[in-house]
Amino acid sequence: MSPTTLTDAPFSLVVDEQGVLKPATSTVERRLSQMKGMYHDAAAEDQLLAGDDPLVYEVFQYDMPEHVGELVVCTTLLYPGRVGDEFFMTKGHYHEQRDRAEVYYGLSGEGQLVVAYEGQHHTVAMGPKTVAYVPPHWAHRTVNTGDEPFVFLAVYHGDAGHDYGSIETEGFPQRVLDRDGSVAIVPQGEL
């Protein structure tokens, strides 16, 4: 294959002590204002946004060609915090190519991987050295349930793409909340 369509040589990357992937060819900073309406407590969201626009998470990615044979590698630093009683979370997405899977590897902190597909939903507890698998077709997001950054590495197909719009309109069938100092998984209909 031509080097213009696939990676032309093997390479290595480093994850530093904070969880930043180096070198990263692209980064995403997601602030609360960019997630407006995704948390169930709109008043708490507005109150947080009135004073500050907290950084919820950062993604450090090594971009690859958008081809079937390529794998994208990234790390996510999901910061501790809450909007009302709901823990900070990633925006969540489906893959545009729905038949693409993803693998997460916990580096530090603690959290939950929340997945949903056609009425089914699960949460998977994650921490350091946890490997979590997101099957094809499943929507997925992560939630920081601890008091320090929840950091994980993700690997997915180069052509997978991200569909955030479906999550913005559909939401997830369950929420991860702080209930009296304990992590509670609460169905959306019971909020």
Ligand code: S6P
Given for the second form:
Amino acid sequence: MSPTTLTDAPFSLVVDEQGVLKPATSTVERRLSQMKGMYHDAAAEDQLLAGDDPLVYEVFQYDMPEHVGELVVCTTLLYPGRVGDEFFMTKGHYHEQRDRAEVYYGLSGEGQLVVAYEGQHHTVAMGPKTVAYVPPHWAHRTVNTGDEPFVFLAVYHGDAGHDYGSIETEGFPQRVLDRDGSVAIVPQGEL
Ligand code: S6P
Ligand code: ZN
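Let me have the form predicted together with D-sorbitol-6-phosphate next, following on from the form predicted on its own.
The next block holds the full complex; its first chain is the one shown before.
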């Protein structure tokens, strides 16, 4: 891509009180029915799906040219809730270009960033003003561990892309559960 096709003027965006990025040029609305099989308690999932198919999260993004030199900005509003004892979470993904890192900035609410790579895993607690770094190559997902929306801003390379399939097949090695009102990070093998 020639430099002339890169963004060549500054601009600003606004994050409103709720965490909605304005303007946004693309949005995602993720309901539980679009995450089938991702929560460990299938019976609890079925029960919720038989009801109102809850909205789990929304993403508001300002799209940019798909070039490594550009930076995409978006906000995620991850709503409070549980499927059985498992807190609402994002699907999670690798970047298609695996060596593209990402920065998250907590705006409101509380949650955990869960990352995984070749059998290794970590969790990072996030809240307002937390800056969390997703290293290159690591799959990443966020989990809302509170009772209000967990809202964060993300910045990532324009050409990063999203690979949802690989981590969906592998599964994240850790789950974040509500155990008697406390947040428990539980290895998948110990469920
Ligand atoms: C994008 C970044 C976030 C997520 C968003 C939803 O690289 O990591 O904006 O897209 O939190 O998660 P997911 O896994 O459904 O894309
Ligand atoms: Zn990402």
